[in-house]
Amino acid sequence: MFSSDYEPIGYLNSCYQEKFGIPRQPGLVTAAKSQLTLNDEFNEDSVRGLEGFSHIWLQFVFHKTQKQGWKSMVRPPRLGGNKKVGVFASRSTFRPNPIGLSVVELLRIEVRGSQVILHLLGCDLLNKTPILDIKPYLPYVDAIPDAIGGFAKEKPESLFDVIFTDLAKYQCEQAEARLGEDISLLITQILALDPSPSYQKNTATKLRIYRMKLYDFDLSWQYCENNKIKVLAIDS
């Protein structure tokens, strides 16, 4: 008999503290580092040989949206948020079973005593995401050059130039020294892809100040003329 009682094998530590602003696919923001800490029962033997692979598949739970249920039709951002497609023709987080799949780069495997930590790059997952399974990425079968991508034929391009106020530059330097990460690059890659919802693309957008949480700070920005986004501040 089928059982749906699956336990996470570990949890992801990510820079993304809320759903808003997370890139819509993995690998788009290469400056986003994360760590997957496996539960205690999974020791070094459970990942033996995994270090030979550059990328891995993560199967995970959409833990922050699963209680909101699902609908048979959704509005993909790639279609401007105006056209509906079936939920199974999308990568919507609102699914009958709230399970996702992402391919990420494996930087290294760290073993601290009996604890195993996978250091990853390019994740599109929320902080504390429960991970159900790990599988190695196999280029000869997982990459299909002549596959057809439906309404998402090509990788999304950077839409905006990102500029920083003097205050934001200074605060970035402080955050980089504190966190040991390239915060300026991370912010630039996230905002260049335009994280705001498609339905908000109107004249009011230029006046609105947007905010999102990264690591231990709040990022605020504003849209400007000539396809520019201005980073206003990085407040702890």
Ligand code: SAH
Contents of the next structure:
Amino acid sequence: MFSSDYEPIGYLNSCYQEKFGIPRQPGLVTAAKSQLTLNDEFNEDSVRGLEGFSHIWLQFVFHKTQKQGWKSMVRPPRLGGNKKVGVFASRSTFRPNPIGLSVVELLRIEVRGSQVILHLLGCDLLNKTPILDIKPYLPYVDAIPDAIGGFAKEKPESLFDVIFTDLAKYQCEQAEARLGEDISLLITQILALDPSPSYQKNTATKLRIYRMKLYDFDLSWQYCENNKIKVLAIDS
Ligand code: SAH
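Since the structure above is the form predicted on its own, I would like to see how the form predicted in complex with the named molecule looks, so please show that one next.
What follows is the whole complex; the chain from before opens it.
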């Protein structure tokens, strides 16, 4: 019999604390580390053999937006936010079944007592995202080099140079010491992709200060002339 009541197999621990600013696909921000802790019922046996794969597929719930429903047409950021395509022609989070699919790098599998933790790179997922399933990425079937990419043929370009104020540089060093991660690289990769909504491009609103939450800090930045983004502060 068909049942649609699926329980997550675990939850993701990610540096992204809110939806705004998360890259729009996996693999774009390679400095983003995350950990997937499997629920207690899954021990070492459930991942035996997975360590031989460099990448895995994650199926997950868009839990933060699932209550907002869906529309049959959406405006992908790739088309500048002013052209519509069908929901099934998009990777929008607002879907009839709010299920996402991301391919991510598997760094290592840690077994801590009876707990299994997968260390991952390059996720495009919010902290605490419920994960429904893991499957190994099979290059011979999943990578199709001559496939045609519709309206999203190329990897999005990094259009911005990211610069740090002295204050931000200092705060960044503090965050790196506290968290043991390359925070300046993480911030540079995220902002170079330009998280601001496409409808705000080239308008006066670009002069405002933007903010997002990463790990335990608030990041703020501003757009400057000559395609520069200035990191203003990293406040704990
Ligand atoms: N690679 C996936 C997701 C693409 S959409 C797929 O194609 O299905 C990626 C966006 O989903 C991110 O930019 C972020 O804004 C949003 N997102 C990530 N995790 C989410 C969650 N748990 N709930 C709602 N939105 C989420």
